[in-house]
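What follows is one chain in structure tokens, specifically the form predicted alone.
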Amino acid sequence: MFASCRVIENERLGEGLVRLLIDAPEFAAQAKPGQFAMLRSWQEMEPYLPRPISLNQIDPEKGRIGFVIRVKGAGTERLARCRPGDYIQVHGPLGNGFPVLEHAGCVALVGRGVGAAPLRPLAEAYAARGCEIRAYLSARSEALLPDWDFYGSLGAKAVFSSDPTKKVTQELAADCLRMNFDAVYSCGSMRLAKDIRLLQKQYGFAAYLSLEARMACGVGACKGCVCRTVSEDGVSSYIRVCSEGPVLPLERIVE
């Protein structure tokens, strides 16, 4: 869907992070864990593209759909300036989001910053499911994880760390001495990635890793995102990480 939406809410969350609001009912109905989004708030020539936020808040009753954008540039400063009332250009939602595994009892998110951002819906919907849900999370300071105090709200475990010298899949690691967990999920990091890939094929869960590209047009006609996949039998190919992902089985990523 291409739409102009209006901001609702801009929240201001420190450490130069924004959690936009706006009202999408179409866009809220339509999206799932895990998708993103392509935005825009300007009008100008520069900065030239929209820029791939994925989705922090999906609420399908009041037809709203959250984001939480890091300044990091023209672009996503230009987003987190945005006002209530304001409208911006939407196009979503796009790509492959989490499975969420009917049977599931048990499960794991792990993210590191505002990277663990698109965990939050997919762990409001296994919540729903009434599945026990365990948050290992980790960043320079608990300001870069805006939905630390979310997860228990929702009944989960989750386990925070800001120490460098320590990784949040350490914690993973003793639980699965003790647990059963039927999924494991992360975003972004590959060094947390690797970690839970060593896991898996002690444990046998299976895992799901969202990555994260550079994206011009969202949809796969640029080619501008590709990234190297190894097949189950060892094969090499290369995905667009914006339509064949963002999510992928990690398998298919970590060798």
Given for the second form:
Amino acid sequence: MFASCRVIENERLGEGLVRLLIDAPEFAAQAKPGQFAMLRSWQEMEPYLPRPISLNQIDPEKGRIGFVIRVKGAGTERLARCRPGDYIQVHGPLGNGFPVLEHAGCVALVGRGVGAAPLRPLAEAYAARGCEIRAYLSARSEALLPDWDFYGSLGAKAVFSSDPTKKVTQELAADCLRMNFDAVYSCGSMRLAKDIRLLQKQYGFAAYLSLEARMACGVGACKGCVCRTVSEDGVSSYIRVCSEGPVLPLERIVE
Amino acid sequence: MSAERDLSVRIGTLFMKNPVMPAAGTYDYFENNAGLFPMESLGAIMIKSVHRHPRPGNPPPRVVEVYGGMINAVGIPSVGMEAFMEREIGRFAALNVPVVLSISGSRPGHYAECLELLDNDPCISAVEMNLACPNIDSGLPFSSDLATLRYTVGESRKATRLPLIAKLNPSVPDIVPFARAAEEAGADALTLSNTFRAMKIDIDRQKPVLGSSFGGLSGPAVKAANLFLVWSAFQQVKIPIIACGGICSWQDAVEYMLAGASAVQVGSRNFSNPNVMPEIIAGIESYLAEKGYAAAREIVGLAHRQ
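Having seen the form predicted alone, I'd like the form predicted together with its partner chain now, please.
Shown next: the complete complex, the earlier chain at its head.
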């Protein structure tokens, strides 16, 4: 879908961090957790490219989608300035989302900072299945983490760290000793992803990582957003993060 | 509105019902359509450069936004010509729109080899030679050296009956001798031009942003400079010119046509507005109607009138 959609709400989450809710029934009906959209809220030629932003909310009933925007440059600054009633150009849903395992009994979600944004709709999907959810979240400060309260409201147990010496993957490692995770999902930190890979080798759970990349088109045409991956038979190749990702099995990214 | 305007363009045996097509590498047939419009509404579709031999492409990051556009250093990832013929060309069969294949090589002989392997395949209506890639032998882009350009286009001419479009590198002191050399060597048309050599440096990391340090600039920033190339070449060659460089609107397309372009390619603007090509087609048609022209070809080069 490529359409001009109305902004319903701009919620300030913290310094340089906002959540935009957008009226987009067609998009919401198709979207899956882990997918993203190319957003552009300006008519001028500058900034030249739209911005890839992951889905933070998918509400097919109300026909709404939500995105968390962290102001980093000229594009995100413009997006964060959108007011209710403004129209924004939305292209998506794009990419492959997180696989939701039908019979999972317990899953872990590991996210850092604004990178944790796509985990929210995944948590909702698992909560709707009655699956036990553990969230391991970190950020430089609580104000930089979207949805910290949300996981509790779903009945998920969530741990948070803003202490650089305390990695949330240490908590995950402790929980792995007594819990049996079917899958671990992560985004926002390659450092944490590497820790998860070590635990995956030990415990054998399925693990998925959502990647971030500089993108131009968002649909696979420009070949700009590649990442080096390893296939099952050990062959190394580039994949396009936008169209072959952004979610990939962790073992394809981290050896 | 004004359905009677004739927008068609002919380049040798390539017949396009309108002058708008994507620039190579920006709008693949099966990937970027987003269901927005039928591909058949375009003048032609363009297959991203197939290199003579397989290539992984450049290390990331491959794209960066800059003022007035973007720089790409994608580096022609390709399955290679043999694998393309074996596995991919079939999906372009029996489309209701002409298909232009972009080819590239690392040595002058590679282009003719690509064309021999293509063997005038009926899936393909014309071939665009991407002559901006660096020649391994000289280190220069193929179209930055007159003798190499003449040889490469001349050998390619002998290897195919398909219309040959020579896509030239803009980073030369004067485009005219290169445009003439391509024409004399047998090109049926010119694409003017490719991206302009460019780079960006991250001042915190104190390093080039792109994985391969430099790349090619595209977008509105190159339009005025590239328009001059089209203008200059139009006065000196007889073969049609396809403009490529910063076309973001129908006004840009019309400007290029007035400078001498018979057709236009839309590149990086597809990324920010995937609907831009049909918008440009409609805009050209409205412009012709408003100004009282019956056919697009009537405005080609009109700005040169005394």
